[in-house]
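The chain below stands alone and is given as structure tokens, in the form predicted alone.
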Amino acid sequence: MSDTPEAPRKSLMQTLELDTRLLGMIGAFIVLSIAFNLLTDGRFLTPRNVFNLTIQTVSVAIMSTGMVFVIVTRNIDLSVGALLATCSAVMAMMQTQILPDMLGIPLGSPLIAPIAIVAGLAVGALIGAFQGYMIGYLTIPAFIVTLGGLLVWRNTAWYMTRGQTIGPLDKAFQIFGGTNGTLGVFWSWLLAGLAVAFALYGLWSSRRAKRAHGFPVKPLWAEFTMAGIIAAAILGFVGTLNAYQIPTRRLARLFETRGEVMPEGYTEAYGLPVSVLVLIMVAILMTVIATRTRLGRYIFATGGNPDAAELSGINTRMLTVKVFALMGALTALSAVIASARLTNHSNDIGVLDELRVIAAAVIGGTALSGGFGTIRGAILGALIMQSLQSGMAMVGVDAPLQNIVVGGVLVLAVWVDILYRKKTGERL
């Protein structure tokens, strides 16, 4: 007979220890997907559309993870779309003009993409830190600082490129864009297997730690159920992406560039995009920061009660600088994804992204009053937003009406969140 008590449960969701907020968002996403699939005669849930949906979500999703920290600390950042344009312009100019003309490094050199990306990340982090300094140390409201940044950085990007489209970008740089950079079937399945193994190990180690400290644990059937759900989600997602075949004409061109002839009947699938892999890595890193580091504890403590956090010894001013610097770096990383997907820098890149990012974080459950938010919720919020826009576009809804619907959904999400907090007793 085991000495470790099993926790008493009243319902299936409590037994499985499911997050009702997250479960509600997943349910909304499933309902949305089924509805659009019916309205588009089965085209919405095809492997091709799922692939496109994932690579379209990545840029906003990466920024939304940083926006969680910004909003949790009771701030806001309205400049991310404009800052993305500036970082994109910097990286495009580095690849096409500065490195080739000034330093003699030709386009196509293995040094081009890494140097350009590092330059973009540095610019994003420095601008973010500068805005954080004005907010934290000069005590200028974040709304004003970032609203000014929206105007400043959007037009800085325009002056850097003189309003011109800069491209094509380096081939190695384009790997981060989606169809130009995928892992293929074998490596995608291998990564899926490793992800399942890692997830199962996490469940097992968590159970072992609870037993070691005498805490109640879930019944074994509940553990196996959760393991099955996680494994099915990972393998189903990767299987769907692996089912999307590269068009025959594109394959033929790839063979031609290598000086080869494509065998008759040859097929090949895209697999997991590199950009999605980058998002997964960012999600893991940001989750670790939020839940396992001192910085994460300070961020949520400051958002919960800024005065108490400062009295306890937290340097809230420097914390603000760090949070906005991180937001700037993540925005620059999103600029890599966005410009690589377009294969060039365009003058309108990132337009309205600030609203999409804030909406993704809020729909994902981040409290505008500060103190609460999750990385997984923000990413799911970004996926819901992109699914809504993509679905409406496939149905034939005009762009103005799409924005009206998205705005309405945002207000509805905040209202539902308020009702949820009142019901559960969480701070509004």
Contents of the next structure:
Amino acid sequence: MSDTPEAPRKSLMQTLELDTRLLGMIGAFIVLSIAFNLLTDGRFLTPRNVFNLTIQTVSVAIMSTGMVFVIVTRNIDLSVGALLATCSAVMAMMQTQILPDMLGIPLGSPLIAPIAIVAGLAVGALIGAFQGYMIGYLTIPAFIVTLGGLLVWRNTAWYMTRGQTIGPLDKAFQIFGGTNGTLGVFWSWLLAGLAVAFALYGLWSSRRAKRAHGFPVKPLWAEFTMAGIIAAAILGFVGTLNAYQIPTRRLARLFETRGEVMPEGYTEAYGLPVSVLVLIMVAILMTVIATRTRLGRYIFATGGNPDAAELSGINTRMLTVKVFALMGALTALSAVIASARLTNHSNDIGVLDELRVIAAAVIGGTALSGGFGTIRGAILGALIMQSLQSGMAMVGVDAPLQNIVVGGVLVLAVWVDILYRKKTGERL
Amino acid sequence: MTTPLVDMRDISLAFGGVKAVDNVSVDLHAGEVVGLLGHNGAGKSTLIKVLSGAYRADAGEIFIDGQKATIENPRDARKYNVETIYQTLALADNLDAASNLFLGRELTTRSGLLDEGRMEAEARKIMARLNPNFENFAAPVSALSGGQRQSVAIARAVYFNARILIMDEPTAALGPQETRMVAELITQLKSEGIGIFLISHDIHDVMTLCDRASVMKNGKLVGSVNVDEVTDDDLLGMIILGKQPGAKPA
Ligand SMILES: Nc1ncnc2c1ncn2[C@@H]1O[C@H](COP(=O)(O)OP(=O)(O)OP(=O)(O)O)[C@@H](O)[C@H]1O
Ligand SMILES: [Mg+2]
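Show the form predicted together with its partner chain, please, the one above being the form predicted alone.
Full complex below, order starting with the chain above.
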């Protein structure tokens, strides 16, 4: 044959190698933000609201990254909200009772927060591993194990605390709560600069690796466009947080507790909250696990075809234990952030979080049939859910209507996703 | 005669009441191709899945190089360098060809992370040998044709220096050119001293590629014969009627 096939002309999206689903979500999020901003006369996109929105999203977003792995392996975890309560109760009791009263570490000691956090993470991981054991080795369906877990852990927390609110939590512990722990302008800009440098290095080294193996690379202008968008997003986000000034009264009190007097006209901004920094680190770690490690590869392979994974020598039972242990540890981390934000442990902490977390993962493109899902999608899903909820509250939509809309959006999002997959011919 | 590479003795396995494999013994020498024949549901796949670690036999023993082998799962089988092309291919549909090729045995960088670049480069090399028309390295294998998927499964079995290779209908979905390449591959692997169990419904293939053939019917072994000493019709008689051929059994 004489006619050699011509290289198909690539669309702009293909040239940039963008993930269209992610792009669709980002587009939806931008439309949503602008709509709320118009409806609230510009109150939605103020530095203050962006700051609040991010810290409200962190707890669910962290858990949603773990839920991606759970759902990708064709499981579900209905117990995360309840487990969050148990972990929160354990950490609160460690701080206010067990460590000071039983182990003689005085209140306010710098040891309290780290010990409490380690204990909480250990409890979360162990309970998760135990549930994973029942699912993987005893082959009880995940739906049942974690439905039971929902009742068990919600009420374990209640039983432990007798339903009382426990607090105030340790001052160092509260750093993870949002407003009580922020990096300030200088460190926030420094981190933003490092993040940009790191992202650019990542782009460059992946290009170099492709070259080294002789695989096709994007045109240079496409690389520069991507780099520009990423840098603008990082700097814009941090710039917004750095524009949120700490209220003068609050600053004055800070100076007072240090025994100083605040100079006239002194101002200071919040900058990046520590909790958001934790979320960013979790996101990076979980993305690396998902895409660059054996563990992640086995998680996706098992979701795609459990029998094939088993026949390839993957210990799928142990994998289930690991996935649920990781989910438990992330739930404990979310418990740190949620209880630190409230400055105490309350009996209803984490109620309905399992639904928010599952919804975030699913809106983020995780397929309930297993095998597909991304960490960044789930985090974006959590952000969209939270924006919807906060935005409606700001507009003055009644609480029941808010929930009705969120429920409807969840179903709609999955339907759109199904249409999208049909169109792209992705088989499930 | 030399010690067989694989000696499966008196293997039995039942699914509920169905005796899928009933007291079957087969053996395989290094550099030998043994064909496993039988009608649909005769128990061929079940028998070889005992060797590949997918199933555990209810009774019977496996000897490898004359030593008793314990194969309780696919990981054990891989330790004995048993590689298998399953009839169902056993591919993770959501992953690409290279990921499937290296599944369970990924190449990593010094820092312990997956070395995607090297895995894809290796995948391109082996696929060039097996199926030069194969180009689609970026797509998940669910987007490949049946024959392309089969090529991936074959590549996975031959890439890792198998000593014992199990091929369960490896050419069922392949075109004529690809089938010929697999036949050449079998001849080459045989000359390298690899022992191969080849399950096939194609008597002609068995007659040309195999040294011996073992025939199963209803879970039982009808007999094992040297292909040189039997005719096509003898084999057909064994498969369909379960009757011993006139030729002397091996
Ligand atoms: N997982 C299973 N559960 C229950 N019964 C099974 C299972 N696998 C196989 N069987 C039964 O065992 C018998 C042997 O099946 P097997 O797959 O070994 O046949 P085969 O010789 O490979 O057939 P084919 O040529 O169609 O591939 C059949 O009767 C089948 O129904
Ligand atoms: Mg079969």
